[in-house]
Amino acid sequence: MILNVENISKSYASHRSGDRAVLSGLSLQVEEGESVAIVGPSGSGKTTLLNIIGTLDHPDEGRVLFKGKDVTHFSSRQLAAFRNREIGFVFQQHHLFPQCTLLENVLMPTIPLKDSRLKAESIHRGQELLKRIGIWEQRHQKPGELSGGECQRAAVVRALANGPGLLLADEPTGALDQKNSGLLAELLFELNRTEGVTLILVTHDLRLAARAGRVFLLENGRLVRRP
C-alpha cells in the first residue's frame, strides 16, 4: 500500500453560509503501481483532494499515510524534502520557467539534492525520458518556443526526474487540444506501467478516466466507485 487516506475532512469559510465542508469523511486506498482517476464536477473538492494527498494542503480532520508513514503533521522542511523526493506533479498549465531552458526547466527538482549519487541518478533520468518521449532535440529551447504539448509532456518528465512514488495529476490535458490531450494521456499511462509510477488522476474527461484502473466520482464529500 503506497497511499493510505483516512476519513479526512475539509471546509473553507463562506461568507454567505458559514463553513462549506468541502471533503466528509474521505478515505481511499492506493496500492503501488495502480493508476487511479478521480472525477466529479468543478468544485466538488478534486483539486482540495490532490492537494492534501500531495501535502500542499491540510486537512481538518483525519490523516494520510505514505508507505505507512503518517505524513499529515510532518513540520514544513519535512514535507518540502518529502515532496521533492516521492510526488511529481502535473498541472493543467505547465508552469515552466520562461527563461528557462526545457533542460534546465525539467532537471529543476535535481537542485536541493545533497547525494550526489541521487542527483547523478536523476539528471539521467530526466535526459532520457525527455529523449524518450521525443523533445530530446528541443532542450535547448526555451518554453515561448515551443508548443503547448511540448511544454505539457516536459513538465510530466519535471515530475518524474527524482523518480516519485507517486504521480498526481490535475486536469493535466484541461489546456491541451485533442490531438495533444491524447498524446499526454498516452505519455501518462504508458509511464505508470513501465516505470511503475502510481498515478492519481484528476479530470473532467471521461474517456481519460476510463483508461485508469480504478475510478471514483467525487460526490458530497466522498468517493464513490464507478464501475
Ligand SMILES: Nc1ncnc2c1ncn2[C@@H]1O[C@H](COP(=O)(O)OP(=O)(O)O)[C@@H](O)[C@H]1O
Second form
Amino acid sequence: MILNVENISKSYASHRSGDRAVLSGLSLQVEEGESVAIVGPSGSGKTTLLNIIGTLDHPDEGRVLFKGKDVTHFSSRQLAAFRNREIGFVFQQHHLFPQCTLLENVLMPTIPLKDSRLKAESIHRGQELLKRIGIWEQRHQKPGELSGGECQRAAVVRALANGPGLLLADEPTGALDQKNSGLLAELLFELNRTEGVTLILVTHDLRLAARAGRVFLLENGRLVRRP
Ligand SMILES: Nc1ncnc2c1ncn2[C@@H]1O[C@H](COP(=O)(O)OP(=O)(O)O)[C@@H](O)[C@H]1O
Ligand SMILES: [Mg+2]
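After the form predicted alone, can we look at the form predicted in complex with the ligand?
Let's see the whole complex now, leading with the same chain.
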C-alpha cells in the first residue's frame, strides 16, 4: 500500500459559526499504481484533503502513512525532501515560472537533488517525458509564448521529473477548454498506466472521474465510494 490515510479530521475556525469541520474521520487506502478520483461540490474539502495527503497541510487528528511511514510527524526538513522526491503536484493553474523556459521549469525539481545518479536519471526522465507528450520542440520557449494546454502538460512533466510514487492532481483540467482538458486527462491516465505512478485526481468532471479505477464522493467530511 502506498498511501494510508487514517481517520483524519480538519476544522477551520470561523468567527460566524465557531469551528467548521471540513474533514471528519476520513480514511483512504490506496495501492501502488492505482488511480483514484475524488469528486464533490465546491467547498467540500477536496483541496484540503489533497494538501494533507501531500503534506502541504496538517490534519488536526489522524495520520497519513506513505509506504508505511507516518509523514504527519516528519520535520519540515524531512518533509521538503520527501515532497520533492515522492510527491508530484499538479494544480488548476500551471504555476510555471514565467521568466524560465519550459525545459528549465520542468527540470527545476532536479536542482536540489544531491545524488548525482538520481539527478541524471531525473533530468533524463524530464527530457524524455517532454518528448513523449509532444512539447520538446517548444522546450526553449517561455510559458507566455505557449498555450494553456501546453503549459499544463509541462506542469505534469515537472511533477513527474523526479519519479514520484504519487501524483496529486487538484482540478488539473479546470482552466482548460474541452479539447485540452481531454488531452490532459488522457496524459494523466496514460502516465498512471505506463509509468506506474499512483494517481489521485480531484475533478468536477464526472466523465473524467469515471476513468479512474475507483471514484469517491467527498461528502460531510468523508469519502463515499461511487459505483
Ligand atoms: N486556510 C483556510 N482557512 C479557513 N477556511 C478554509 C481554509 N482553507 C479552506 N477553508 C474552508 O474549508 C472548506 C473546504 O475548502 P476546500 O478544501 O478548498 O474545498 P474544495 O477544494 O472541495 O472546493 C471551505 O469551506 C473553505 O472555505
Ligand atoms: Mg479545491
